[in-house]
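Just the one chain here, the form predicted on its own, laid out as structure tokens.
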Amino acid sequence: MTPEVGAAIEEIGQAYPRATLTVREDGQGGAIVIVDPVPLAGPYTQGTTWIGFHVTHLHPPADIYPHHVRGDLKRRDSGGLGSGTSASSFEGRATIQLSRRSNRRDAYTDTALLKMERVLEWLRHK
């Protein structure tokens, strides 16, 4: 794992001290990360979810995309999850994939933690 990827994971761990971080090195300098649980709420029946993503060896210049959350995600209004979401799988889990590419990201300020929090905030207000 590159030092940059390790630092990104450490920052996430410090921001979510009550969550379990599951980290699997990808063998190329990056890592697969799952943070569980994280607060969800918003329009969903579930109050928490886990979130997973791949931090590649190219971090920080490379975007972290996509993110995955629990596969049983349901809205309180029984509506669909809408655009930017799709059923998928991640690390052997059924997931909802969240497609939130950052086309104008700044590699120096857009950390893995900030990207994860932006994706969660988008999901909470969807």
Second form
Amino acid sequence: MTPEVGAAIEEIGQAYPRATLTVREDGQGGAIVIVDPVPLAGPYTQGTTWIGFHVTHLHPPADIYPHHVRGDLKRRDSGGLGSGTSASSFEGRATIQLSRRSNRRDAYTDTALLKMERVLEWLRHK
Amino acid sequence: MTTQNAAPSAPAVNVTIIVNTKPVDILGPRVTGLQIKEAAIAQDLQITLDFSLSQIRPGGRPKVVGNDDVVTVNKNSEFTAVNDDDDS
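Can you now output the form predicted in complex with the partner chain? The one shown was the form predicted on its own.
Time for the whole complex; same chain goes first.
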């Protein structure tokens, strides 16, 4: 993988020292990453989830999109998961896909870790 | 008649924090996310109030700071403000 992709993954690992990082190189300089577990809570019955995404060889200029979380995600109020979510699959797992695009991404200030945190925070406040 | 004494609050103090790698002066130590963005904009950082603000904690998880969230800042406080994401 490229040094930039490797650095992005290392930063995530430092931020989540108790989580397991599963990293599979995509053969093009990028990597598929799964962080398990991460805190969830918010309106959901589950307190944690895993989160997965593809950091392409074009990182950091390219956005990291979409993100995937556990497929059995359920709200405590039994409501739907709402906009920006859809049932999908990722690395052989059933998932809820979180479609949050960084349309005005600034590669100098944004990072893979920051994007992951924003997506999780968005999910917690849905 | 009883008298209740409010807990003493920390005195206001000027603090230089970092936002998007640039120094920003702000009256702390307790400030909201909105106040941080307002101070940064007033000091010519190219952000807007709808940017997503995160507190950077070296070696730890960034903390997303909402407009109404209150954080305690000091000279080592660092934040990143980026355009927020959109549903697609």
